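Taking the form predicted alone, here's one chain by itself in structure tokens.
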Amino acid sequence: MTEPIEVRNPRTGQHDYVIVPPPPIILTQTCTRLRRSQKSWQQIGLEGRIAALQQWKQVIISTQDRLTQALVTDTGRLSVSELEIGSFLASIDRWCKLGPKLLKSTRQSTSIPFIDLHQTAVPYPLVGVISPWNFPLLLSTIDTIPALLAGCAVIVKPSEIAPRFMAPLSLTVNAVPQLRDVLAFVEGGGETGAAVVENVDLICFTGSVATGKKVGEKAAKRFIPAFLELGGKDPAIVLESADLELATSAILWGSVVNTGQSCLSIERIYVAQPIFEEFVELLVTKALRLQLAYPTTESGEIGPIISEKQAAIISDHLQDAREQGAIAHCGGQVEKIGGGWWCRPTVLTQVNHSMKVMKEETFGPIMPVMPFSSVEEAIFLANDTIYGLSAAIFAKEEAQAIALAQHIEAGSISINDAALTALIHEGEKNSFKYSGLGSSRMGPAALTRFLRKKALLVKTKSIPDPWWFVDARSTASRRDAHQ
């Protein structure tokens, strides 16, 4: 666990950078120490610990330059790191923002008119957090930020393929004394991120279902509450009725953004008959549209494939698709430039569901397009599939759509838009079959669930319940009636 691990930048291909992981000992007593912080992070109340997240968010700007050229190292991309930073800052403010209302303790009466019922809670002590390589700031934070409002302390493990960050992120917590005496990010790998499972009261888990399997059976063995998201191999749906400018737009980003390194991208994309050849040649030309952003990172919109077992997992995809009839009417291969992998946007037809593309999750910027003859066939290619984490639906009435929808076999379907919950976190969703497990990490639920619930049951008069024994009641009464 404390041998280095070098690690590979994703443009130039050269192993630039060393992690070591810490020592199992080292990594107890961290846990340790954060956990015996939490009772006094707990205390300072929620306007205390708003307090100190503002802080840090300040702190964060005023060496936001730094945290961003670590991101476009660790990723190779610019335009999406900004986006990164500027989604993680955004969402201090709104669980600020959120938490005094989520948060509050209330009292009502209940069905007995003498007993009230005081409903509260109390935060976890220490949260693990174990996230991913394909948005490395905004997917160790996601879960952060909530757990610490609520009153954890965090551990983060991020990906030891994209870690670079963590320096700069980790100077700004400690520039916060309230803060870095509960929140740590540790560096290592996959023995690391067992050791982490092994030391916290809960975890949370963002990666593949592999992985997530392995979390969530040593979760269960030490009887801890595990969050897990995990993969996705998301369809859109498109309708004869669909506007095929705002869809092939909207699928095109929702497909290739971050060069599909996303498990919210659209990875399968089914289509009305009628409307088949015309959608995939707007499709088509907009793909083209797109450069690679090489030899600068300004240089076009798509990036490199961050991870090389990634780059590797795509171009069996695409040579299983060719062996199998499938046609690439642009991109269609994995490039390497300048020593990283790069994929341009690739459009597929004739494909089928026995090809890896359309069954296994791709994580790169492919867009297989399939028709389909009838609603009911479009519902089954969907639904045909062991992931069910989001979908999208293109139609002209906002009603079909919904209708439609409510057939969907996924925990989120944007409708006439694509991959909407990578933008809005307000609704709760879980998610569906291999995809996940455990309660909405949008919504109130991402906050709430850093809770465990406690019902205090006050009886508000001094007289007997007419539940209690005859006995009881009687020598109750016998006093009362003295007195």
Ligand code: NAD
The other form holds:
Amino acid sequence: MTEPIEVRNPRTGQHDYVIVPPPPIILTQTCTRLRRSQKSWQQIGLEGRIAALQQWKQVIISTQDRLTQALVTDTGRLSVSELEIGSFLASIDRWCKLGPKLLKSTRQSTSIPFIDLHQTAVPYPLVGVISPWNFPLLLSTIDTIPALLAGCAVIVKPSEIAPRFMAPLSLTVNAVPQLRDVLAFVEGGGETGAAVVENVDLICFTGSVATGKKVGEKAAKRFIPAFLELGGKDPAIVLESADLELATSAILWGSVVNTGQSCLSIERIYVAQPIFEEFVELLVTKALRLQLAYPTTESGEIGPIISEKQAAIISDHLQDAREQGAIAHCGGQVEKIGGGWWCRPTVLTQVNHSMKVMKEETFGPIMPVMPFSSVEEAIFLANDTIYGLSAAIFAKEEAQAIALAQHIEAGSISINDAALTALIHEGEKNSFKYSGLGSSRMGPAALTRFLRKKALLVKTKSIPDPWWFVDARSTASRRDAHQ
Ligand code: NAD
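Same protein, different state: after the form predicted alone, show the form predicted together with the ligand.
Entire complex below, previous chain first.
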């Protein structure tokens, strides 16, 4: 667990950075320290926590260049890194604004006239966050900010594949006295992640289904809540009435932004038979306009594949599809350029559900398109998967799309657009099937899930309850009965 881990640069292929996981005893000590400090973090109250988070935001802004540079080196892409930082900073403001409303204790009358309900809640002392490499900053902070605001201490274990951003970010945490006692980022791989699960009171895990199952099992053994945000194989359904200009642009963005390395990437496209050819032609035309971001990060829209292991998976899916008769209309292979792995937007047809590219998570800029001849068939194909993260539906009539959405087994469905969950934070959603488990990471629940609710049931009148034993209601009534 303490062996140094070499980190590969996705643009050059060079291993030019090293992280050193903490020994188990140090990790345990860190968790003990965080848990101890959590008490005063909770006691400073919501206003105090908002002030500390706002101070942190200002420090990040003042040192943003270093953070951006580290993220760009981690991921090989620029504009999405800037988006990540913008979205992270906006989330601090969003939660600070929502916190006072969502974290208010309430007092109300109940169904029994002389009993009031004082509804309160207490934060879980120490929350663990384990995150993947595809949006290294965003996904290591998306659960962290609401957990901190709720009054928890947080230990974060980002991916060992893209860990450079941690050093500049930790400096900003250390610049805020109240925060540095309750927030720690630790370097390490799977073993460190497993050790985090052993030490916390609640775990938020974002990553693959395979690892999510291990985390979920360990959390169940420890009897702690586990919020699992796992993989996806999102379908898009394009009905005959759809606006094809709009559908092709949205699907292209939803499939290939961040080089398709997104849990909610559109990875399967089902198109009504009568418009199939026109759809494919338009999608290919638009896909061909996108360029690789090489030799510089500003040369194009498509960055390198961040993880070498993922490059091998994308390549394997493409080969498997080709061998089973799929046709690539553009792109079609993983190439080594300048030491990094790259893949141009790829549109595939002649695909079917016996191919890996239609069944397993590809996590690349691949758009397999398949025709359907009835809405029932489209629903069947979209649901023919172990995943259930999100989906997209395109139709002229909104009502038709909404009716169809009720049949799709997924937690979030974009109508006449794609991958909207990445941008809209208000709607609560739960993952279906193997795409996840636990309370919603979006909407109000994203904050309140870090609290254990306590109901204080307060008697407001000094009278005997009608359900008490008759003889024990009062000494006076007992005395009367004896006389
Ligand atoms: P991964 O499961 O390999 O690793 C994720 C994290 O888990 C890393 O930090 C890793 O070090 C850690 N880890 C590995 N073994 C562990 C163990 N036994 N115990 C605890 N932690 C352990 O996933 P990845 O390859 O980094 O990320 C890609 C996956 O993440 C894809 O499947 C993608 O769909 C998914 N993802 C899901 C969402 C979502 O919100 N649903 C968002 C982004 C990515």
